[in-house]
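The chain below stands alone and is given in structure tokens; this is the form predicted on its own.
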Amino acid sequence: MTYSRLYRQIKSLIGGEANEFCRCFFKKEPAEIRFCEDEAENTEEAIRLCERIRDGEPMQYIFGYAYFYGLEIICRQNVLIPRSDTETAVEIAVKTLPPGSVFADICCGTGCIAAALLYARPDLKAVCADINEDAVSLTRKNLEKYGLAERAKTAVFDVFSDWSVLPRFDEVISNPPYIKTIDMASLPDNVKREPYEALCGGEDGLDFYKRIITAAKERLAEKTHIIFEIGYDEANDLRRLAENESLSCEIYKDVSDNDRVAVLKGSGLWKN
């Protein structure tokens, strides 16, 4: 089998997900595979694992990494898959956070943000914290990779509970499970293979914006500067979020025009 029939089969099994498998699986870019004449390598093993991923089975964790803001992210079961849309939060972050300041990743996941940011920024430093100690362990991995990690802090940590119990830091930036609970049954089955508690937001998917928000703003007073990935409906939510908590928020659109990111600002604050 050539490797151009090999693509158009990859295609009929996975859809959208055969570039990212070529760069995967075949670490060629898709353009080297599509029209290559070749005899391909390694089909049957291809086409096996397209299959699992047809089945619901993530592309990531079968892979162990995802491509992130231009690393390579470790990714394991049990801890949240890095998605491109959380880029927009990066690029953000990297252009407004000031100078020489410590930033929070709270519900850090695979620890994604922050890598990213300090590696694009290396007058940062970071805390990152999780509920999950997977997720936690993960992060550590991931900001070693890069040789990262002696410029950030990690945590076990349960948003809900005592942010007193965190090292300084003065900005804020997160991406917390902002899903309803209604939605979470009609998610793709992919996405189901991810841990629940990473993903489902509670009833009206803002239990975490809130006490983000009420903790960061007790927290840093009047310094508040709050990076949030949002729903693509969510924009509302935060705006009618911020105004009661007296601050600003401007909404950020991801490349797809979706709203998904909220910049929340106190009055006191460093200003772009």
Ligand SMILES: C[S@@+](CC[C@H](N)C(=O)[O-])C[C@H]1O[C@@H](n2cnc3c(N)ncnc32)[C@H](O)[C@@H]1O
The other form holds:
Amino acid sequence: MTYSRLYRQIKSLIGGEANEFCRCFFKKEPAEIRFCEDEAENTEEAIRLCERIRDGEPMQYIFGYAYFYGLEIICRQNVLIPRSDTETAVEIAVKTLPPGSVFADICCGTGCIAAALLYARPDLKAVCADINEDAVSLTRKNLEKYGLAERAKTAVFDVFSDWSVLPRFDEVISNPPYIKTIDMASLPDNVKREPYEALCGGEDGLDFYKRIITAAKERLAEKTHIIFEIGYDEANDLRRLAENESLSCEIYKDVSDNDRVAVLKGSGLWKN
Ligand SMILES: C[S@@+](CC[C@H](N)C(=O)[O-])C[C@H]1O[C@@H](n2cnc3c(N)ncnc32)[C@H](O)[C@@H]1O
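Given the form predicted on its own above, produce the structure of the same protein in the form predicted together with this ligand.
Starting with the chain above, the whole complex follows.
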């Protein structure tokens, strides 16, 4: 079978994921496979893997990594796969965080946010925290992979517990679980293979935002930032939560034009 024919077969099995599959499996750009009339190698293996993806196994767990903000982030079962949507929050943080500041990546997962930010901004330091021990050890691994570990502290930490155990930080960035309980049952099959507790944000999806805002408020100086990834339909909820705490709130859209990031800022009430 030629590569071009194999490409068509891959496409018929996994549709929109075919291009990413080509990058991961063949280590080539999709066009190099799609238009190549040479005899293909490893066809059986490629089709076998595509069948697993078609049956709901996330590709990033099969290959063990995902691309995020130009980095190849190591992925493991039991830790949420980085999403390109989350690059919006990183992009804003890269432009916003004050020089030399220490940011807390709360609910760090693979550590993709912290790794991308530390890589892009050599002046920053990080505190990375997650309740899942596997996530925290994976965060360390990803930071080590890019020589960033010396600029970061990591902690197994429950956001609903006492925040005073965390090392000092100036700014917060977080992509917390934010899907409403009722919506969890209707997620696509491949997303259901990812950890439930990484996705579910409680009945109204806002449990983590409420907790992080009140806890971080005690720790942050005036005019520092809390940068949240949010669900496409949560902008008004975040505006309301911010207003209740006398914080300002700006909403930013992702590349698909969905509301995706809320940046909250203190207006004089926070501790110095
Ligand atoms: C949506 S994932 C985000 C992971 C990563 N920041 C990213 O953007 O890919 C949310 C993370 O919150 C963590 N988490 C869930 N409950 C938590 C809690 N009570 N305290 C701290 N982290 C928690 C999960 O383990 C998961 O890694």
